[in-house]
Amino acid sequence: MQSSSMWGGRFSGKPSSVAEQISESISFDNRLYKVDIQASTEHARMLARQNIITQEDFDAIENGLKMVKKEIESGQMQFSPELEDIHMHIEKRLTEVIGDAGKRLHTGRSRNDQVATDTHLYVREAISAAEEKLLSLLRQILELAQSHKDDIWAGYTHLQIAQPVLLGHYLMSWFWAFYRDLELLRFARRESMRSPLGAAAMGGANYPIDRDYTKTRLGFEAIYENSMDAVANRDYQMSFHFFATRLFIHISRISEDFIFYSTAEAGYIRMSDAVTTGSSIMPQKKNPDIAELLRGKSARVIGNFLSLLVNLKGLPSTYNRDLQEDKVYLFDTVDQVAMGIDGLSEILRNIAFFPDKMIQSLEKGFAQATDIADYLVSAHGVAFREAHELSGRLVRYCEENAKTLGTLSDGEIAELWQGKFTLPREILDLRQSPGRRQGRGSTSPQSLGEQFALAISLIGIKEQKPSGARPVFRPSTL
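Output structure of the single chain, in the form predicted on its own:
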């Protein structure tokens, strides 16, 4: 029995059902149909331009591919594992629609450079979509930070209260993390801007093709200079996966912050019903499930990256069928990136901050201690290690007597320091602490304003004066 596959001339029998099941990729690679038709159209256009096929054949191919695209988008195309992948489905249906001209489409190319071209184009589209979402997220974080530029928040180290910062400064720390992700994404785009089309199976085509022409028509910036490299390379996918992995590490970490901040023990934020769920047994529960799921999805994205790396690490030159699996990881990660950015954006739209509750924790955490030590250094010339010890005495006294630094009397301070030094009351005022921070990138209002100005210039929006009204979420509505 002759195989019905489009490569079946060499074979007298069909693959077994198990082999067919293992070989097929149409169950997941059908989403490549748009870029496959786009690349096939430009390949055929080049063939006609080079007089490798006739203009009449190209016209038939172009019109036929448009018909096939409509059939796929309307749900008329029936996918079959027997035809393995989206490339063979499109070519077979094209030949059914237009006849022998369809059989000329594959002249001068292989599925090896065809799939490499398609995935380059697909990654490029995914990058453009992710860039748009990331820019929107960055604008959202910036606006939120501007609206909270005067609120006091806590900086943590080791999950312990460290120093008072401005809430806007805390939020901007995430702006810069996601901005670096944007820079990495743009690097990944550059990786995807080389065209493999024309490399054929791995040694190039036996026809006078014009790779520069298809490069330009498909929006690439360059071609792969080596045909073997062109069909084997998946660096552009690794770059995208690394972007996605780092992005999700940041999403996971900010989600962890919000999960902790929303606990009854902390109570620094509240997330609305839009991004929380209840318990099936405990009526009082309001669980931060969306943040938890985003934190969990980071493992999935990391796993996709690792799967690609393990797939690639032992492959010999050049194309190997193992590479069919790269699309499983790629497609899932593309979906997760879109969902992850949208999910975090939705959380930020449905969150309220409670700086007054945070100030209580700052008091309990003796967050003024560093300011006290620094004051002794600058005002009295005390060596920092001695100042550190003197400030620590006040903290120990407060712990032993259930006090906070802000409630210490001048008499208590004088006694603990044996009357050597005095301490102005403003040093104990948590709200004044951020303003003492010096140096670019600090949490001072001046530095925060500089961050805002730089961020505005980097993401290409016009500077606007904050309205004064916070765009988020009165606690009573949450």
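Structure of the form predicted together with another copy of the chain, given the form predicted on its own:
All you get below is the one chain by itself.
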């Protein structure tokens, strides 16, 4: 991956303009400038420490790179496709500024390990930023769940109402999914903590370099143990893409829930204007645009991941120029991850839940029917099949008489069951249903409390909001 200007001499030809357009990467890799300067500085420091270059050279390089960085950050540097990539831009400018010492910067490294090092540093930073956002999202979900720990919600299967659950339990189901993503992100970070610097073109350097020194200075945890692997490897990028993909699978699913909950038909939640658009004359219409866009972005993130996989499939070992394109997908996915977490967080800040509406649906759906049957089995030893028949009898009676189970009188029950069994009122009270679910991890208040405690211990919330305090909801928009 040497640019034309580096191997002039023998070759009189130049890349054609088509080729230049195809091979330039400055249009997207300019965002590596900061990590490139960081890595170059530490490489030069090591060269001086190993007496491969002089201390004076290093001083010049360090100061020169600082100057170049300022020029880039102040917008003074003009990017040009002929100089191909950010590395060439920086190196050329450095040499203009400090002279021959600039040319000695590249001693003992190659473009291959340089690019690999920069990209590792970039991914590491993206992971740190994502981790912070994700932790903050987890805290937000936890607090939201705590503030809804007593509200009734419906658990769905097949998009059909199934059973009463606590809203806090529903919200915590997402906590655990995103917590697994955090663990996955941390796995991906470990893979990005290896330094390729010193692998040179792919066989190592012809100079007495000290890879452990640059590793430590650059904050890596280890070096690649094999120089060919260091240059060929894109595993750490795949792991980051996989994290992003799984995160967005979860985001697309919770978005789907919210889009459904906010339909006119369901009406279980309302999202404020901050994350919806509406119609000036159809007041009930609130388009859940942000949730839709996040769901849509899952497609982009999956596409980016796939691009990396297809690119790598069947490539010969070490470096092939195909790999230049990896940054296109990587950078876009880094951006989408930030928007995805921020966007979901923004939705959660702007959502109101209407458990009362949900309870009506549960009542209408005879959601106590299973509890009734289970009660007959547990309390009276009725056989499962008979219990279901007895429960079904109440349901049919309600249906035919436009009643709900909760409004049945004891007399009606006695008649329908020919006086064989009585039914405690609490079995008909949907609000008490979650409390009867047993076993750890169920939707009972006790289990939910255990989830909160474990979650707090995992993400280390220091000070909690006073109990009962719901996240503030902007009243103007509802």
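Between two forms, the rigid core is the largest collection of C-alphas that superpose within 1.5 Å. Residue numbers count along the first chain shown, from 1. The shown structure was predicted, so the numbers you read here are calculated from the model rather than taken from an experiment.
Rotation of the smaller rigid part against the larger between the two forms, from C-alpha superpositions: 13 degrees.
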